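The form predicted alone is given below as one chain in structure tokens.
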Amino acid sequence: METSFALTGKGYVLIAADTTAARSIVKMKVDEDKIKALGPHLLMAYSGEPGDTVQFAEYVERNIRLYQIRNTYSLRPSAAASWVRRSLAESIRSRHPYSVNLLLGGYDVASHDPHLYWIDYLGTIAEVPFAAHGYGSYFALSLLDRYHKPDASLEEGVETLKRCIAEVAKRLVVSPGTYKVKVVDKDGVREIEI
């Protein structure tokens, strides 16, 4: 019963994921952080089948560091959208393909930008102003059609955020019961408490 959101705001990006691991009816843990850092300026938000996140999630990590380290600067949001969306099409083709739904956010300090990226596990992108992944998902989306503005600022966009955590947990059968909150601007990545 994964459930991510992603919303951007004035000059950032807010992503939150439950933090249960489960398999069928059994949880496994209840402190998975589902939110990796890419970069100084880049998260991303993964769910899907438990091996497969956790290995693709390391594999996009090291990728995009190599890269920043070869040519001594980061890939921007869209560049590394663009990358994560070919390794999921790619794999599709293989006799392995990953299982995996992410929400890519950024903010590009080049066009003082905050953007966010819909992923899907057949290599679907699309940039969206908000996103959801999972069950929460059904009930979430309508919640942040209705509440999102695009120039909200950071403590509007925690509101809108704990909405859908509250319509989640009161409408979802097997609710997460805690979410683990990261926010990425132009002073970087931090995680947040609400």
Contents of the next structure:
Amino acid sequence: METSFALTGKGYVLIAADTTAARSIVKMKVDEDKIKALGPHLLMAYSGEPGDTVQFAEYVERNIRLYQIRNTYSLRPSAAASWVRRSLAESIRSRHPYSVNLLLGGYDVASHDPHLYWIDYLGTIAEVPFAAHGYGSYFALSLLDRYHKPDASLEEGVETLKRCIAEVAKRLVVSPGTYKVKVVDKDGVREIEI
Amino acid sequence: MDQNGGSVIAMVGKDCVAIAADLRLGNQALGISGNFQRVFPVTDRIFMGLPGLATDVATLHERFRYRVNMYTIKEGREIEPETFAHLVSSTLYEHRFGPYFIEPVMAGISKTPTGKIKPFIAATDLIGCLNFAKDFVVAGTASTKLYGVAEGLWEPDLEPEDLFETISQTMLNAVDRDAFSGWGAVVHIITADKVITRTLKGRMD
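Just the form predicted alone so far, so send over the form predicted together with the partner chain.
Shown next: the complete complex, the earlier chain at its head.
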């Protein structure tokens, strides 16, 4: 089952998602990228119904980029989060709702601070210091309660993230093999090796 | 209604009203956030609490903000508490057969033509049935517990400081008996000239 975590630190948001694409008992792909860069300072990890996930993520990516093209500057993370939430809130009461859960992390270049949003398929939104989706969240959130520091350096944040990954690997029956980890800060979006 | 959890209460005092809510947002039994705001200012003198499904909390907050802004622009004046309550009621009844899963609670202050302060509280069910109580209104997963404690602690004509103590103890003790409410609480005391907001220190389990 798809697991994703994210945490904020001093001037950055770290997002990790597993890279396994599976159907029933078969692992179809082991290097799937489930974190999309929506803008120069915005990352979104998605999980949920296969198909819905990529369709919705690409729909969001295109519309965020359209805003940037029209207005020459990007949407701020809080505005992007509101837009995504509204799309899901309209979807849930439609004929065929998108069943996608998201972690949206961004760096606000106007106020110079990182923001992380937990969004679920109903359109529930919460701004949080750290978050997780999937069965892995039951293990990761308690570790993050204990070890997360809001002003941690990137190295410290990666250490905390590694704890979460290790715990899920140890205790979840169908645990993912590898994770893709991306960070967003004032310099933009980049992938990091852990 | 117990997908996300949360509870709200409003009480009447002497020339003041109070509205309080817990801060928990959960996904069934898993706690997600201890900072989830479900009480919003509507005008300087009216506050609204929205306990229930969290996605509808955000949607309704945005919808009411829009409708109140349109009212202010069209009428050229601020909306009165009782009028706002009816606005809430009609908005919810519009979705009679596909409702928002929210039971709003409202608290506000209005002035009579002679200048006397009139405290006002109201609540509705999820399809807009209004309840204009004289003493207190409750809603959310801990509503039954809130009824119990409020009935015991409330008395008429409490001054703002005493009303704060009363509503705070009501909220704290009621949510401690409810698994889906808690993780902190916020209280707003609304008087004719100002609003004082305080965050309560409560059990974080």
